[in-house]
Amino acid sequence: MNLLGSRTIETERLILRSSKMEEQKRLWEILMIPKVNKWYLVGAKKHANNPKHWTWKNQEKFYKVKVDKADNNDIFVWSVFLKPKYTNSGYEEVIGQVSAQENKEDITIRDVGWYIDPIYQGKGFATEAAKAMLAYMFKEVKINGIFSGAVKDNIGSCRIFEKLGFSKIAEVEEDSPYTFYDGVVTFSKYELTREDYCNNENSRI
């Protein structure tokens, strides 16, 4: 495995770069509309009734943390911005995140996650940006797989899972931990192995 650490990748419509203090306000200002937190799940539940915590005051200090980390060469996570042809107001705009986060002690098998804007759903970014960043894990960094999920009722992101050449190998359910999804939930667990993911892109030649 190469610890390359989040370098800048480049689609047809988006630009993926490593975090910056610059956007991050606009990066947890998405991340509390509803319609984003309710399927990112971010916080313990020990948070969940003090609405203060959540404040950009408060949050502040951890994003800080966070981006001091960002260029490390074991870091994968990426701000995506929206190229300006493709922003409703013809200038670059950050419009979510993905990240290929440690799996338990394994370095070498990742988990994966994303959010977008609301505004920009239902347009294949999500699907655009994680594919990329799959190509530059497999490829470049050459991690062993893709141990993930999904909460079953994300039917977004489970078609994204889908998409891209994903396994599911399970559904589970279990009480959720996180502040922003209550309750006993089903979570849908998809696998991508470095075999397969080299074979779907064979097949593809």
Ligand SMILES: CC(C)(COP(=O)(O)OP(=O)(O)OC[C@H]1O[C@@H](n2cnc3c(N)ncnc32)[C@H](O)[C@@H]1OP(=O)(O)O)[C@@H](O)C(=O)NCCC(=O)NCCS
Given for the second form:
Amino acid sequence: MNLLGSRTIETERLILRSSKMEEQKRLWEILMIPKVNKWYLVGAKKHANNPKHWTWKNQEKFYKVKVDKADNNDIFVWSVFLKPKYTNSGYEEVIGQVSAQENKEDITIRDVGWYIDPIYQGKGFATEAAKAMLAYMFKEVKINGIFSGAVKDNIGSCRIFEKLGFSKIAEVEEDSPYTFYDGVVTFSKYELTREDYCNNENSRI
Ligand SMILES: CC(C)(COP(=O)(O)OP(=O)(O)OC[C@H]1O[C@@H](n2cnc3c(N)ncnc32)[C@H](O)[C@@H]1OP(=O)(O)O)[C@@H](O)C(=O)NCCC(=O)NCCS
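Moving from the form predicted on its own, what structure would you give for the form predicted in complex with the named molecule?
Next comes the full complex, this chain leading.
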């Protein structure tokens, strides 16, 4: 495996870049939208009902810690920017984030994640960003596989796994890890091995 870090990746409509402080406030705003965080944001459950905790004034310090590490060679997290010609404003805009985080002790097996601003959902941007990230992780970083999952009811996310050639390997009920959702959730677990990636045209660019 080559620890190359979050190098810039360009696709037809998007540019994926390592996290910088400039776009973090907008990403925080996007993450604070309930339909974005419901099946995405984990941890800090004890603060779920404390609005003060979630203000930018309080959150900024956590984003600074993230940005300080963003260019380390073992960090694989990208801010997703939409090129000016595809935005509503006519200027480049940050529209979400994709990541390929460590999952197990074996760092060559990754866990992927994504979120997109609701204003820009349903236009194929998550698929485009994820596909580009997979190409980078398998071809350049040379990971051995991805083991990940989504809540079964998260149709959009499950659809991305399926479109990219992942195999559904299990459905399991677990206590919700999500900050703003308590109870039991059914997870669809997905896997994409290096071999599957190389053999499946749908996963590849
Ligand atoms: C999941 C998410 C990233 C998808 O982003 P997106 O840019 O809208 O995704 P795409 O446009 O690439 O769509 C992917 C596929 O899912 C389908 N899809 C997306 N949202 C859907 C929905 N709510 N219901 C049904 N299908 C949906 C799309 O139609 C597309 O399939 P198709 O090509 O066969 O038509 C976005 O909904 C999101 O940010 N959700 C909140 C955060 C989250 O849940 N992250 C994942 C945690 S595992």
